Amino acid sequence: MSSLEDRRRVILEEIANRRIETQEQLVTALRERGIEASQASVSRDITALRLVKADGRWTAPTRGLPTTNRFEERITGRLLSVDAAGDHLLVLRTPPGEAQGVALALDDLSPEGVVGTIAGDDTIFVAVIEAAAGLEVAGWLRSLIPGSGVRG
């Protein structure tokens, strides 16, 4: 793996599964992928990836309406679908690499209703005690996607 795509979508794959908080440590996750890469090179993806700080890490910037909640923020443009499996159990879907972060952010939420999520690269199940926990946490979770027309 060496081309500027693949670079890009490891860079972004890394932050949103570990806590990256300087270059180095880009350039030190990407070695560890088999990718060498200088400081100056990862310097000029993080601003063509238009990486952001968020909590003293490197994160990918949010594309939605602008919430007070941090753990929101990380969810709002990261989360592109919302399905129900059932009565105890939703589907969400994100772009590749980002379920985890969202995934932890809504851990970090806690929403009534929820027992737990699995994340996967861009799935994540999300575990609810009854069919009607399901539709509130659901509703609420769309109204967090970017266009969805829906504003909790």
Second form
There are 2 protein chains.
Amino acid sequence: MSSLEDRRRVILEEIANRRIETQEQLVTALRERGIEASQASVSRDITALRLVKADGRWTAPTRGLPTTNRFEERITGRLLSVDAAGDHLLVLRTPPGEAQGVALALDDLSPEGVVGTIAGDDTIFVAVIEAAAGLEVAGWLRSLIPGSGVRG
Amino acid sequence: MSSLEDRRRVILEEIANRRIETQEQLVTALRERGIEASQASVSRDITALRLVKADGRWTAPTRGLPTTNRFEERITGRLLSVDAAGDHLLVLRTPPGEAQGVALALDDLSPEGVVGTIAGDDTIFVAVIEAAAGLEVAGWLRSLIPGSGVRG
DNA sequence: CCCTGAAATGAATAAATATACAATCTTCAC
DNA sequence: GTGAAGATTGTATATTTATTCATTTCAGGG
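With the form predicted alone done, generate the form predicted together with the DNA in the same format.
First the chain shown before, then all remaining chains and molecules of the complex.
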């Protein structure tokens, strides 16, 4: 019986059911449920659960928000170029057979402004809401291409 | 012009294009771009922009804090049927023109097991990791169809 | 020009969160 | 059983972030 697992389960319940604004509040909430833990442990749990403090309260994000890292892992080395075709379409090139995977990763993240993607074998079309969003997304994607300068 | 607006715009650019882990890094990044600001101001900007620190880096959430209820609002009445095509693909039907919106709502929520979606005009393909996840997602989606019968 | 009020800011500091480190449990091989 | 390796934990503290408060800036009215 892992008290660690139990505690983390309760943490998820608590942040889902009441407004928890600090880790100390979480410590208190846990104690009310018979679980003793220090703020330090709660901090570690929060890291492990990849929780996020948004709008002043701790929440479990829906996927996409905190998965930036994971996304970057999934895409790095599989993205060759990023080009714009007009204001609303980005065209990404990948090695053969990689487009589906990269496009799925992109779908998982759903960056601001991206409306959708369609992937072929080595090409992905990314539809963006408006030009500014496209530029931002393009810049960020390019930063994932090895050997490309980060600041443009 | 409002240097405040400029600064916030640059903040969004910076966190999109490089990994920013602390507000002090943001202060430095701003200085490199010719914008002087204190950590205090950056902290206020972050609050105003509702940014969140996820996985150790500052990011712009893809959308606000989605609740299941909000998602259900977005989908209820716009989903006509849910069928399985094999173990890894669900096919959703919507009224004409609604598929994109429903698919976006689905992407926002990214239920466990859903790898990605592609939407046409009145049809959405939902790729799921494995059969069990597909059944679960399908069941849940069907529960959103008014007067839903069991299909597939 | 001088006021006034609202918004924005930085310095200092309070508050909140993450981590180093040592102690204590678990697991598992022997 | 004993002991080693690794996980988990709390305390104390370092680091990071939010806030207080005094000051500055700027627009508009006189």
